[in-house]
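Let's start with one chain on its own, the form predicted on its own, as structure tokens.
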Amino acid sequence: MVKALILIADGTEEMEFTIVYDTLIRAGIECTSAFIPRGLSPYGSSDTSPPLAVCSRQVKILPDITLDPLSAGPEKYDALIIPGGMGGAVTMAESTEVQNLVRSYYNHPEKRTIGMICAGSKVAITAKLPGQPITSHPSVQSEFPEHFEYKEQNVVVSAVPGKATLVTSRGPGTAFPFVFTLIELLCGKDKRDEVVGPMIFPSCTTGYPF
């Protein structure tokens, strides 16, 4: 079974997290959510273990685990996914554990997939990934060094030979094309089509099929 690790923190954008998690499950992908702690959070606190993640619009989500880098590596999961939401994205981008985790997936000899959406793409900067095509929420576009080839597209796929495939996207409104792209890469186009059909997107959905 294909397995995906989805990170979450206080301030994560709940649409980007839940749409991705839910849709991957529909494709038969086993998902695990991992909480990234950051001291005293301005979003709230919880006595649960792992703690409730208080998302950007105050929706509370109980993650499956708290991140343990030793058991979260590319030997266990096929994909690593980083949602946006500025508060959560900053926590992840500043986390040494997350930076190291991203690099381990990117350089793993058995090719893996890394997904980043919205401000979550900031982690590509702090993890010091090499220059390649990338996108993000427009609010953080100016933060990307010149060696990245920034694109204003809903979804950008970068496949450097011998490295993980990096999939980036722009924000809550592009979460569906983002996750459909991940499904196609992980499970094939037939599985993507199988998932999309029963979800009954209105014919007026902008850019559909994505």
Contents of the next structure:
There are 2 protein chains.
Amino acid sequence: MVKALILIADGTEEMEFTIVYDTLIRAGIECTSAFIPRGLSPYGSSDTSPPLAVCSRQVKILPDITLDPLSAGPEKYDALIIPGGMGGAVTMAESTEVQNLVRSYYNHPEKRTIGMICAGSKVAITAKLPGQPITSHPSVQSEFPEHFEYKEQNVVVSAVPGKATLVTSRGPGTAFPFVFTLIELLCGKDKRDEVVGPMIFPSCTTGYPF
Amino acid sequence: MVKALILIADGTEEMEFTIVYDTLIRAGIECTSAFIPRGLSPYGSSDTSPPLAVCSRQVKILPDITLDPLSAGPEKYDALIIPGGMGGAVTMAESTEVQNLVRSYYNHPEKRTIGMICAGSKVAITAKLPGQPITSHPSVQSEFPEHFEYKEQNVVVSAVPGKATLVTSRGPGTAFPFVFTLIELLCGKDKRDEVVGPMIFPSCTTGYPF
Ligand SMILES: [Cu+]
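Same protein, different state: after the form predicted on its own, show the form predicted in complex with a further copy of the same chain.
Let's see the whole complex now, leading with the same chain.
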């Protein structure tokens, strides 16, 4: 069974998180959401364990686990997904655990998949991934050093030989194209088509590339 | 300030719920999510208050309140929204509190807005709303009595004079068109355009009708 680890933090964009998690589940992928704590959260704390993630528009989501880097690596999951939402993306980008995790997926000998959407793409910078085609929310475009080949596309797939496939995207409006690209890479085109059908998209939004 | 009440239950479609809640917040609408309990839930219970809603693909969301029908009426909120997800929609459709609430919004002298998406449109049947143009997820289309004018459209707006405007839609894939229709009705076209921009939609998905 294909397995995906999806990060979540206070300030994560709840649509991007939920669209990815739910749609991957529809494709038969086993999803685990992992909370990334941050000292001095501006959002307050909660009594649940793991803590509730207070997302960017105040939807409160209970993650499946709190991130334990020792059991979150690429030997355990096929894909690592980093949603946007500026508050959550900054927490993830500044976390050395997340930076190390991203590099371990990127360099794993069995080709893994890394997904980053919206401000989540900032992690590609702080994890010091090598330059390659990438996209993000326009509001963080200027942060990408020149060695990245920045593209204003809904979804960018970068497949450096011997490294993880890096899939990046732009915002809540491109979250469906993003997750369907991930499903096609992880489970094939037939599975993507099977999942798209019952979700009832306006006809122009189901294709890839868009 | 425009106010919206969004229902949630175990089995609610988490994308439909989250896309509506988050996007309405982006439009400056004050959103309150209200949990609809169900005896003998198949999903188990939780220790939080209100209880966590275990959604259709197991995303766990903490509602803002548990529904109190006495303080959830159309004198308090401008709009009442019912998301899909079969488990949650059945709970809402079978709830006499929800049926009464829908009728109170429908008949309120100051024109209110009622939104139903996906299997959530079942509540129009059990609340015995009068026949009018409507849509839903195709899987529940056959349940609509003949006096409803069923339409296979992404979003259907029905404005019976003197009654609430009923906005219905089809599934997760039409959730963005659905919420932008609600924003245009509640806050005007300029606000809709302002919210659409930073969400970075592929160009063909931002218009309405689609
Ligand atoms: Cu549904």
